[in-house]
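In structure tokens, one chain follows: the form predicted on its own.
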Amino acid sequence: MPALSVLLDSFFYRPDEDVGLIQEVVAGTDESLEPVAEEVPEEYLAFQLEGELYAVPIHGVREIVKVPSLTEVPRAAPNLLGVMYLRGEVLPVYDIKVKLRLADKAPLVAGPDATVTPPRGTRIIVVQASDGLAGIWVDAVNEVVRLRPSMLELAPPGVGGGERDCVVGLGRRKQELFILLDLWQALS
């Protein structure tokens, strides 16, 4: 009787083994199988706004910083929280919750009348906007997620459009759902 290792050796696949006939049988035709292109995942930065998970392509993110002291800008746009000083640059910091209809108005976080102290997990995501660097106020930064193209879906009807046209799609990873944003639209 042959040794167990000899029996197992004939059972398992070996790289030098010819599998052409097996591929034809599996495909159910006489044609050979086309090689399947491997999906290249793209990295996204996942963060939270009002308990919902959002994600943006990581290549648009320059860095993530803790919330510094913000300076109020009189008569500024409603979504501009203030400006911050970061290594020699003055950057505007925006709240995109109003644009996403997650809040009625931006919190007052800058100036002498500030009513909101940022929670411990709050961060500013520094991104390259169309006219320079800008900061986005988020409730928390979760992680960098890798999503393959097959894990992405277009935004369902009714989600995008109007002031929410910054929602470009959805990403699924197991039970998690990420709302994908176009940062430049969110800041416009």
The other form holds:
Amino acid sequence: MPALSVLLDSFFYRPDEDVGLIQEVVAGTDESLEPVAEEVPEEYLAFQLEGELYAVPIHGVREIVKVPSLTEVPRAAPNLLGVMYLRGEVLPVYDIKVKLRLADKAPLVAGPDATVTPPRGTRIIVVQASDGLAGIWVDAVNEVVRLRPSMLELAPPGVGGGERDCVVGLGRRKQELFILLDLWQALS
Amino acid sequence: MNSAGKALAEFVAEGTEILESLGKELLVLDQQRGVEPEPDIINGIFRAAHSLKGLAALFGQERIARLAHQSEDLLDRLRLGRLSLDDQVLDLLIESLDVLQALLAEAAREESSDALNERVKELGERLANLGTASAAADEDPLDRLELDPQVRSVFTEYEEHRLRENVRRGVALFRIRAAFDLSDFDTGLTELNVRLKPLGEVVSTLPSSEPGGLSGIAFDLIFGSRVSEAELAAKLQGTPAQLFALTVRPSAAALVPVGSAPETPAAPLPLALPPAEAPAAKKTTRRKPRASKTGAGSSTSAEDVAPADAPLVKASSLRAVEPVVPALPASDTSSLPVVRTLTEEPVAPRGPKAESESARSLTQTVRVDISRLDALMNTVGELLLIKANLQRMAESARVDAGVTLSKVWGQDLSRETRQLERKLDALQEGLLEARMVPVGQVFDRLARLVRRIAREVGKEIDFVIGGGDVELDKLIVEELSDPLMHIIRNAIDHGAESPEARLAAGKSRRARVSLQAEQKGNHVLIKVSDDGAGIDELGVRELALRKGLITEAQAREMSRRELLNLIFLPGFSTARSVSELSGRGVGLDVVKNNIGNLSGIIDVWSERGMGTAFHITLPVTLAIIRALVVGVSGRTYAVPLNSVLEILSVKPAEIRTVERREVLDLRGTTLPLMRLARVFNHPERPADRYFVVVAGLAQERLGIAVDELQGQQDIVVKSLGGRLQGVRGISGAADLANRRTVLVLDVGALLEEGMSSERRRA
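Shown: the form predicted on its own; wanted: the form predicted together with its partner chain:
Full assembly next; the chain just shown is listed first.
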């Protein structure tokens, strides 16, 4: 009898089997194959802002859309680029470059006096914030990266804008460096 | 939503419905205070409490189930005549409803507070201990009825009670024997009941002791009616029913008190025609014989306790005379309850409910008439046909690509588009209709609130409701409840005087507060008025000056109307004493804001010593509104058309300034002017003329200068969401047909802004 149960056992899926390796090969994002089985990689959405590579946890992202025509909102906060219509909902679109000190001033992209026409790669990342949906203007969306906790490091002091730090850390994958953002801080 | 949450939501929706019907019936009782209640109503309440008990138990809501059970107990005693419906009982029942409502609210939030637990417990004890037994009568009137003891022994306690009541009131009783074919006796019996219902009360339906033929079944209906035997017989023509009168022996001992009640000329007729509903009577058919009931603690067994029952009759016969009092012109009003709710129409079939702080409904559910949904479904079906036609045309155009399309094809296309347009209109209309609910829902809830408030402040109020069947969007109706509550509180607290003061002023002792709704085209007008002391505009002026809301100079220039409008300013209150109910100075500015949010307009009228009236004008629906699309500095904005009074074309030279503030002369009055471009910090463009949109909310008027008018359009306003709520002057956004998103101006906020800047400057 014990022999049979052993036999059967080998048929059953065991969660500690390292499927992670296969997934990583499939995703093609990490070839370094560290044999640390407990590490669960997390998925991040990587995007570009002024040539720098940023990443946010993918579970907070609802969708990525091309830039529709934005409507400017008078007397709103300076980081508000405008509002957009997305399948029956109206949501605000924000600039986070000023907050990250990548720009001095949010671009004027909405309204008849708009000075900036969005380049082809420009996208809006729609995230679910605590008080509804919000859009974030990014220069380009790169890919979804899987980062293991061991690939993350704390942000060196002085990185990230202002006293309320919206850079939570850095993610390193070989030569690539991802700046991990706390979007909620960046939006506030 | 997970399944538990869904179940809870269902429970709350259904519970709310039951409480509404419960409240509606209680409201009827409340209106008929002093008059002996119709058994139908008591039965209705009893059934509602019973269903609530079952429902709550099913969903594991023990507190609700327990309280519903205790109320049901009380109602059962009431139903069986072991308890008389006095003010105390009615008040307790209404209180139970309030507590049940609060319990349901807690259940909806999945909470359970100790305070409420305590209240449930305390209320339960009071329900159980209330008037344990009415006194028994000298003699059981039932003994005077010539009825086969065998038949009598199968009556349920309730049927016996009803029979006794009928004998006591001198209502003629009949035995109606009807034989039906077994195959369709149920429909026959229902038909008979329907026919009998308007004529009197079917006390009991019993299977007849005599067989109803080979394939038949016969019933004996015990029927009480004031209609004469001959007339009754005529009415029963064509039914298989045979009529036998049951004779009642004259009362042996107390002929005078017992007999006098029904013979009093003023004995209200309605009492005589309590239309016992057929289903209830039917249900009782197969009840257990009375013997088992007696075992359950009944003290009204007919044969053996006749002496013990005697005082009951005495007591109830006295009660039966009582209705005469309110039937007289109500000169001695002191005997009336604190609050009476009066309707100018039958009570709307929706019920009051309230919890301590809000009269809002707990549930987001809208009940929709299935025929409305059917109509929508039909429209969708036709839309699909049109889509198929369009598809076919697109296909033919694709196949014939390169060939010039025929004229016929073009005509076809335009016909289909017209059809499409028409059907879409119908769809829109249908959907809007489905969202409509009668304002009576809120009115009835408020009626109960009025009771409580009046009692708390010790005033005597007649609350008059009218126009409860006027329909508004569900959203508006819900949002309306709190503002109305505030206004009514004010009317009772500040408006209505104490009974003594009213008598001294030569008015009737009871103050009258009325709540009326009426449809006016695309708008609904809701009037809340009282015949109280009115607003003292000089007091208002003085207080506004003291609080620094206006300056001396302004006060001098203000008309009476403008002074009255100061009551809508934040922080304003004329209450000498700050009571718990009002006088915190938060009421009216909140009211104004809420009404403004609904694109409504509030107006106040008041005459000292005569009373105060608030007129609230509301759009029928919020979902789709008509808007004026305007352009300013190349931007487009939408202005809700219901707040636009008129549009002027103005040359820059016509704009004048008063203390550096721009104004216009509008037919002799000065209209403050606001340049939208300036307010919104848009680059101003020089123009040789402006369009001025004259917007009005309540009494305030403001001219909003824009560059161009682009026309009118139906728009669906979307909220800007939590993050952008802080943007002043914008109430939402809408998508215009050409995929342009435009912002919708918040006229109320702009007016406010215009006024406050004026005040600041002054």
